[in-house]
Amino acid sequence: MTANEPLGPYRVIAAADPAGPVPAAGQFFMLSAGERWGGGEGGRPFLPRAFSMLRREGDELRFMLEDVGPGTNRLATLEPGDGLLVVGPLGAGFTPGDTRRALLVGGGVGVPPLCCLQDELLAHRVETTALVGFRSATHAAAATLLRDPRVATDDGSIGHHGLVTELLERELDGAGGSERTVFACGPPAMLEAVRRLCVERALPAQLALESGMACGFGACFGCVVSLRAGGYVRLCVDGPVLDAHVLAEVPAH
């Protein structure tokens, strides 16, 4: 661990990874603390936690997390110099291809992979529009990780009072909306709304799904999702980024 910084109610942590491969936007890592990674004396060890990369800066990997349970609490309390076990990059990330106008749609802790993607797209002179939703102005501090974002909040304390998908619908129905490619990451209900909006308009969309993962390598089959054409895929090896049009729906956790 090289850094642990507050960002509203979130934490941005960093780990040195000088010899690791360069990850693609949307890929993830399995993180665990080097010490005290378990339920106390004689307690059961925690499973590693899956996190999409926020950015790679020099030899450092950066991640954003929210302290919502015992595992994320332990990660949130690590200090520079503490051991952080990092396994990755894993999974399939975003594939922008020849995209020229990108709509990035995020919610809460789903913002990090969109930051990495926006960096890549801007470096290739791709026009990006970022739409992000949060519970409140306090949580919307994470919007500062993106360039020129448009913000929605559930309580109306900043930006649009409502859902980020309402901003998306307006954008898609406006001038040039049919020329966009959508890239999204966030809670399941948000992603399902994004999927429906894009499928109805026959727009290309890539969704980074969230799922509890025990291994990250496809061995446990704990992160399967169903496909429109039948069958299943494992998010840890076939995703977490999937084409919206191949999904039957975005499942709730």
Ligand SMILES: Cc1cc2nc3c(=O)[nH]c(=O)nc-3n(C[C@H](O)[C@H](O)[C@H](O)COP(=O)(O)OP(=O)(O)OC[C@H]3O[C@@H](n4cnc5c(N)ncnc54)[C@H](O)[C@@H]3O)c2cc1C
Contents of the next structure:
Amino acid sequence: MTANEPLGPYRVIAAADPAGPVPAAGQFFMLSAGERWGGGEGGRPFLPRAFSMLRREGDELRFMLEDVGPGTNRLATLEPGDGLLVVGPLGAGFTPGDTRRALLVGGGVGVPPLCCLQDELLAHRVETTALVGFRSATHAAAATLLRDPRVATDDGSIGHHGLVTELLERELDGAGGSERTVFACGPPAMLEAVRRLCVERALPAQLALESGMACGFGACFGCVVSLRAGGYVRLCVDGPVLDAHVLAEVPAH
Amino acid sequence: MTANEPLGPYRVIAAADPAGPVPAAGQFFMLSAGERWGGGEGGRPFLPRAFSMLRREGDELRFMLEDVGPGTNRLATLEPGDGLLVVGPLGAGFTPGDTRRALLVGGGVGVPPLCCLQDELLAHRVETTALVGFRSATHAAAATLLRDPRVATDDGSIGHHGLVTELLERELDGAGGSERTVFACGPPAMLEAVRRLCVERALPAQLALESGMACGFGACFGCVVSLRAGGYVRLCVDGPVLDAHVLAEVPAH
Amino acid sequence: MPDFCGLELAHPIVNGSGTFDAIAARRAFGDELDAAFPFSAFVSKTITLAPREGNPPPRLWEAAGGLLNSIGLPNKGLEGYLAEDLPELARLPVPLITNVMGSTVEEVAALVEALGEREEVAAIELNVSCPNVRTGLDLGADAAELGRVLRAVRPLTATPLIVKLTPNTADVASVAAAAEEAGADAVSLINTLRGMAMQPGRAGRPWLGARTGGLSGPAVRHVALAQVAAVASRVAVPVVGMGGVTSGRDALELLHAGATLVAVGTESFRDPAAGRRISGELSELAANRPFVSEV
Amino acid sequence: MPDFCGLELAHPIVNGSGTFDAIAARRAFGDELDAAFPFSAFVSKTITLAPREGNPPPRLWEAAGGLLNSIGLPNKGLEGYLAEDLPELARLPVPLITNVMGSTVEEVAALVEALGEREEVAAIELNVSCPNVRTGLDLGADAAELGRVLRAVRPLTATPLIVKLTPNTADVASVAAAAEEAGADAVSLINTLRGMAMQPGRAGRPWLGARTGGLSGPAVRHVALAQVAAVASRVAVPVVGMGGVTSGRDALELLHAGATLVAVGTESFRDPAAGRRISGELSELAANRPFVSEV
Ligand SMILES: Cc1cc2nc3c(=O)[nH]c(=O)nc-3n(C[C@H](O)[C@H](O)[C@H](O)COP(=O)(O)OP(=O)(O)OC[C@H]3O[C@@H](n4cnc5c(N)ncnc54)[C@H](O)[C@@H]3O)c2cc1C
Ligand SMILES: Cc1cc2nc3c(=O)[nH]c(=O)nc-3n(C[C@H](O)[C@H](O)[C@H](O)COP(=O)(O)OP(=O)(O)OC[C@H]3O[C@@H](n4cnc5c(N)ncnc54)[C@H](O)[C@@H]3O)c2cc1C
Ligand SMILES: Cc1cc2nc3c(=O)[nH]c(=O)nc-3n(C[C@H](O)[C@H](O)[C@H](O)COP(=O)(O)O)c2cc1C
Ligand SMILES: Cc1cc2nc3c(=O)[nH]c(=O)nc-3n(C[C@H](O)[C@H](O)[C@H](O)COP(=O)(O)O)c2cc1C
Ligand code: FES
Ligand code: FES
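Provide the structure of the form predicted together with the ligand, given the form predicted on its own shown above.
Complete assembly follows, chain above in first position.
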């Protein structure tokens, strides 16, 4: 752990990773504290926790996290110099591919993989529009990680008063709306709404999902999601980014 | 937790206990961290840990501890303001009783109950001699907690080069040696040596023992030691201070 | 106010047998303890017919999220209990459940008969985690053996009889069903899981004086939930659920799994007032968060 | 260099079935993985005759000191395994042990026969933690049933047969003895302990898609030590010990309890290189600290 700074109600933490391979946007890492992992609520955390890469700067990997339970709490309270176990990069990230204009849609801790992706797209001179939703203006501090974001908040304290998917719908209804590729990451309900919108409109869409993970590298078969065609895929090796059109639905947890 | 200071290789920690009853010398408390108890080596600590009271100053209880495992490690790294669960005072302490001259014999983390006892005896104008053994001069820093201690060290770096029981033997062989009451606390091998010496010489002796404890208040029957007459007693309620003459031996753990 | 075998209890939290000594606790914490007794009924440590010293030390080993113990049921024996402990325990502000164990039908019968006569004893809990002389297995691991013993002792008393099942068996629900059929008024579970620890640095030497012991604490909580749910869905008699409970939320989960009462064991070691805390947390949960009930 | 059923292994640390997917790990970590493969033999996930999707999610619940899983043995079935996975696994730098499960004698026989013919398969591990169609109990909970199945399939192959016992039984040593008598070349244990978790905030609703699951990790380590010691003192065939191993010291304790090999399961999830680390710690312990050996 080389840094741990607040960003609104979130923390941005950094880890030295001089030897690691360069991760792609949408890939993730499994993190755990080097010491005293455990002993929190219910005796947890025990397993490592998954976090999308926010950015790689020099030899440093950055992550943004929200303290929602024993694992994120422990990571959020580590200090620079404390040991951090980092496994990754893992999984299949976004595949920017074509030249259609990219619509990035995110919310809350779904922002990090979009930051990465926006960096990549901008480097390839692909135009992006970023729409991001938060609970409130304080949470919206995380929007500053993106270039030119349009913000929605649940309480209307900043930006659009409502859901980010309303911004998305408006954007898709507007000029060139049918010429977009959607890249989304956020809470399950938001992703499910995005999935429906894009399936209805037959728009290409890539969703970065979450699921409980024990290992992150395909060992446990614990992180599966259902496919529309039947059967399951492991989110940690076949995802976390999946084509919206192959999914049965975005699972609630 | 109100303070945590080094004393040689030991820590002296303090806890606010404004409402608690006043403990007697030789009594102990069960301590555990309010947060993050667990997650150390082997997933431990889980149970609370026993510590003899060092001193009560105003509303503060003081303890001296050595970092020897996951429990003491966690306690040693707590910071003032961190939560500490304190259960006690527990057990039966020393019974100073008569007017025979008191010989206090201790070693290592066995020093704290002797400090308490010396305070009490001095307050009652009973003369005391304190003999204390340590691994080295750095450890002997803990001797400063006592008044007029005579020190032995394993490596001879300060005081007598050898065991504290050699000092004890010399003292008992000297003038008035048979007119003493011995009060001892320290590692098992030392206590066993003290026990033998006192039993051989038919001297009154009170030993503050240690044993693994799960509860400290008589609930688990886990802390038993064997009596010479057969059967067991619970160290946490019938001890930790026991008459040297009732013991079969001082158990190695 | 849970009704358990006809006892009206103030709340659903009792202690696990052998994890709280009300007499020793009174010595340690004084009479205030009785004023704010942590449990709605007190369950005694296991009593046997003859006195027992218990197992040689060491008797404790700390595990990840739990405790391994080989206490070995030290107790004063039936006579000592009746003469010395019962008067003290009768002074408690809550009903008394006396836990007993015997290794033959005759022993169990003698215990049940003697305790059944005492009105201070509100219920008898029969600990069947003891090796059976006939089969070598724990009495409670074998539905047929347990049924045989219960049918013999059940007629000897009108006092409610709780059977404390062993978790060290392939199919605890069948054993519970056999106990119910043989006349048990309630069942309780889980007892400790059989486990072993090694002496650090000494090859192959067990740490515990009795070689093996029993695991308790949060490490066994999910095993307890599975067994309690399996038993509660199989029997009609009330179930006392226990195993690794440290919070009101844990207790609520056992209640939702079908338990009528919840016992707190190892958690009292760190926090002697855990029973009271947990029953408080439980009523708060019930008051503040109407749980969605769907099974 | 442990000799295990005629296999010369570089060190005593293998993986627990279903806790390491060598093919997926190669995809995640590249070919360096094979160069420094963490285990001295690779044990496959359980293969069944027909393909299985596995249980509905959620499949994971984190416990105090452990993990509860209800993966449900997803696999490509025997044919898929032979066609797709076996060629990939044969490229590993270590011997391959294939783990199989069947719910009838015929299924087990078909699996054992087909795999016994493949020289890429160094040994077959038979997972008997599956409900038996005849008894309703797990096949491995019942010594007589297990003996019957083993006697039927043992003659079908010359490949070493390891029986992976279930811990959810009253007397695992008797089951192990029955396996040995019926021709098992080795036994392995423990598999996961049956457990259950509840959905936070939803009364009585189990969290896991399959309602119950299996507990692994440090929470079960002392249960594993007890069962491994009991089995090793009862059978003459080699024992693969596992359950909650996170360090060389833990592994050594299982070896001292009588195991010939030690498997690492859940610990690989946090540290994919755990097998290599633990075998390193083990040789260090052996080199630096001559343990006092006395039983
Ligand atoms: C690919 C991927 C990328 C991610 N990227 C990020 C990121 O960039 N930033 C970020 O903040 N988060 C990210 N997450 C989410 C993050 O991993 C979780 O917030 C974290 O694991 C929560 O751990 P916790 O211990 O703090 O809380 P937990 O209490 O473990 O998790 C909270 C949720 O887990 C469930 N839960 C509760 N108890 C248990 C239990 N005992 N066992 C299993 N589940 C339980 C509940 O559904 C609860 O809502 C990502 C997740 C994935 C899969
Ligand atoms: C009445 C009393 C008073 C005490 N007073 C003091 C005091 O004033 N100051 C002080 O520093 N200490 C005192 N102690 C000792 C102190 O309680 C122990 O040092 C402490 O419990 C060690 O805990 P740990 O987690 O740090 O180390 P642990 O690793 O728990 O303890 C070290 C010892 O415990 C054993 N052990 C190792 N692993 C386990 C396990 N898994 N389960 C059970 N045992 C294990 C071994 O014998 C090892 O040597 C006192 C003890 C008692 C009983
Ligand atoms: C130290 C200790 C002693 C115990 N003694 C008994 C006993 O005498 N009789 C009995 O039926 N159960 C006994 N138990 C089992 C507990 O009552 C309880 O079933 C078990 O500990 C699980 O609950 P827990 O995880 O809350 O501790 C004992 C448990 C412990 C830890
Ligand atoms: C996610 C998961 C999947 C498992 N899958 C299998 C399996 O397919 N076949 C099997 O025999 N055991 C399976 N096991 C059991 C392990 O091989 C091992 O017996 C058990 O986890 C105990 O070891 P551990 O505590 O080191 O994990 C699985 C365990 C886990 C945690
Ligand atoms: S998290 Fe283990 S397979 Fe995906
Ligand atoms: S420590 Fe529990 S009875 Fe003494």
